[in-house]
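This document starts with one chain, in the form predicted alone, laid out as C-alpha cells.
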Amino acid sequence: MSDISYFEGNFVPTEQANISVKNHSFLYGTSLFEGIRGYWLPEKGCASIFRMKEHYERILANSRIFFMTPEASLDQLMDLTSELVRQNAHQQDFYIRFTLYKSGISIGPFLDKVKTDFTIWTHPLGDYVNTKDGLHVTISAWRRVDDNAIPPCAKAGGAYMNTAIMITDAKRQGFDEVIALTQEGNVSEGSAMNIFLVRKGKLVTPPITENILEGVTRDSIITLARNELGLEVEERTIDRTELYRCEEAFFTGTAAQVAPITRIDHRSVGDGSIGKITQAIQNLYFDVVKGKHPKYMDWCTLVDLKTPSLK
C-alpha cells in the first residue's frame, strides 16, 4: 500500500511531498501544526478521526498570531483530511499531521510578506507515552516559553525547542517525561501534553493563561468528568509543592491520551498506583474516541476506507 500525502494542492506519494532548505520554515521555524488522532473501529469496518474540527477550529484561528491563515476553508481542510485518511486506509490506529508553514524562499524572519501553504499526513501510531503502568516523571529546570514571547496556545514548530530540551534532559536523566513551570514558577503542563491532578477528590487543572496549549483533549476530559462521572473540576493555578502532594495526576494529549502519573521527582503520587479517578477517566475517554459512547459520537467522523476515492 503506498503511502499518500497532501502537498501544497495536489495528493502525491510521501516521499515526493518535499521543501527546499532554502524554504523559510526550515531557515526560520515558522510553522504551526495540529496533531489529530485517528482510531480504527474493527466492528465498525471504519476508521474514526477523533475531534477534527476542534482541531482545526484552534489553528484557523492561532494562525491569525502569525499572519499564516490559508486559503482552505475549515470545511475543506475536513474534507482533504478525510479523504486522505481514505486513500492511506490505515486499518489500526493512526496520527493525523497537518502543518501550516511559510513556503516561500525568503531571507529574513518576515511573516506577512512570505506565502504559506499546508500539508497534512497520516502514520500509525499506538501509545505515545505509556498508558497502561504509570509515569514517573520530573520537574524541568526549564521553563515553558511565554506568551509574551511565543505563545504556547499555538503549535509553533520554532517553539518546540523547548519542549525538545525539556524532554532530552528529563529522559537522559532515567524519566518518562517532565513538568514544566511557568517563568513565575507555576505549574503549566508536561512537554507536550496538559496536566490533571486530583486533590481531595476534585479534578485540578491549570487555567490557560498559564501557558499551556488549550488542549482538545483537556477539553474533552473537562466535559466527560463533569457530565459523566460528577466531578468537581477547577481551573485554577497550581503550586509546585501540590504536585507532591496530591492524591492522582496524569497527562491529557492527543498523542498522550489519558496517561497515569505514578511518580514525580521520586516521590510516589499517592500510594504510587494508578488512581479509582485516573483509571476511570481513562476508560471512558477510551470508550468515547472508539465510538463506544453513543453520546459523544459527534466527536467521531467516522470515515469508510471503502467508499471510492474521490481524486
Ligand SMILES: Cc1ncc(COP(=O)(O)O)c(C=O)c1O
The other form holds:
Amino acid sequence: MSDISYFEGNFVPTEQANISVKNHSFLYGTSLFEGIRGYWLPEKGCASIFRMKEHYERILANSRIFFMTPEASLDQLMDLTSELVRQNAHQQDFYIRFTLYKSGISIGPFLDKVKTDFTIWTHPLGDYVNTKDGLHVTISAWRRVDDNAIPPCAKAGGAYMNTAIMITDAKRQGFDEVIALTQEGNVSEGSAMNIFLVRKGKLVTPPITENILEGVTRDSIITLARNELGLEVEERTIDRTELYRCEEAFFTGTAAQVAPITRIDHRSVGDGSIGKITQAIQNLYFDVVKGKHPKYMDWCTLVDLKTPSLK
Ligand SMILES: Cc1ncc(COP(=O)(O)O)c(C=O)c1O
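Requested next: the structure of the form predicted in complex with the named molecule (the form predicted alone having been shown above).
Below, the chain from earlier opens the complete complex, with every other chain and molecule after it.
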C-alpha cells in the first residue's frame, strides 16, 4: 500500500512525489534536510514526534546560510508534519524526512535566484545501528568537511558525500561505524551521529566548533546527563588517542539513538563491555522518547491518529 508524502504544497501518494532530472538540487546537491524520529506509544494509542520543534528551528536557522528559507513558518511545518504522521498512521516506530531543496530548473550552482520547495515523507524505522551489542568502529582516513567549505552545522545534502565515503570505506573494512577527525586531527563525530566519551567519570564531547552537526540528541543527552544523572559534561577538544584511552564511548543521533561503542580500531573501549554510564543514559533516553518520563513530555509532540492536525 502506498503511503503519503507532502510534496510541493500537497499531500500526494508517494509515487507521485517526483522531481525532474533538471532539478537544481539533483544537479548540485543544493538541499538541506532533517531526520526526525517518531515513536509509536501503544499504551497511549498515539504517535509521538521527538523534539520536532528543535529540528525545524535548526533547519530554519541553517536555511539562511544557503538562501533557502521556505515559504512556511515553524508552526506550519510542525502542523504539516503532524498531519502527515496522522495520515500515514504507522503503528510502529518511524522516521520523518524533511527536505528543503532548490526546485528551480536553472543551469549554474547559484542559490539566491532559484526557487526553494520542500517535501516530507515518513518511513517505518527500528534500529538504524545496533544499539544493544556495542559497535566496533574505526577512525576514518578521510577528514570531516570544514565550516569554511561546506558547513557541517547544516544538514546539507551535498555534504553527505563526505559522510558516504567515510562510512562506505569503514563498512568495507568490516567495521560497524566510523569516527571522523577534523582537518587538525581532533575528534569530530560519527557518520550521522555525535560522539561522547566517558573520561574519569565525566562525559566529554567535542564542542560545536569541531565541525559537528549540533545534534538535537546530543543536546538531549547533555541535559539528561546533567539533570537526571548528576554527571559533569565537558564540551572540549578531544585528541585521537583519547578514543583509545577512554572508559566508555557512545554515539548519539536521531537515527542512531544512543549506540554504545565497545571497540575502536581493534582496541577495546574500557573492558570491552557496554559501560554503566552509557547503559544508564541509553535507558533514560528510551524512556524519554517513548513518553515514559513526565518531566520531558514537552519534548514529545503527541499525534492522535484520528484527529486531523490541520485546521
Ligand atoms: C553528521 C551528523 N551528525 C550528527 C547527527 C545527529 O544529530 P541529531 O541528534 O540532531 O539527529 C546527524 C543526524 O542527524 C548527522 O547527520
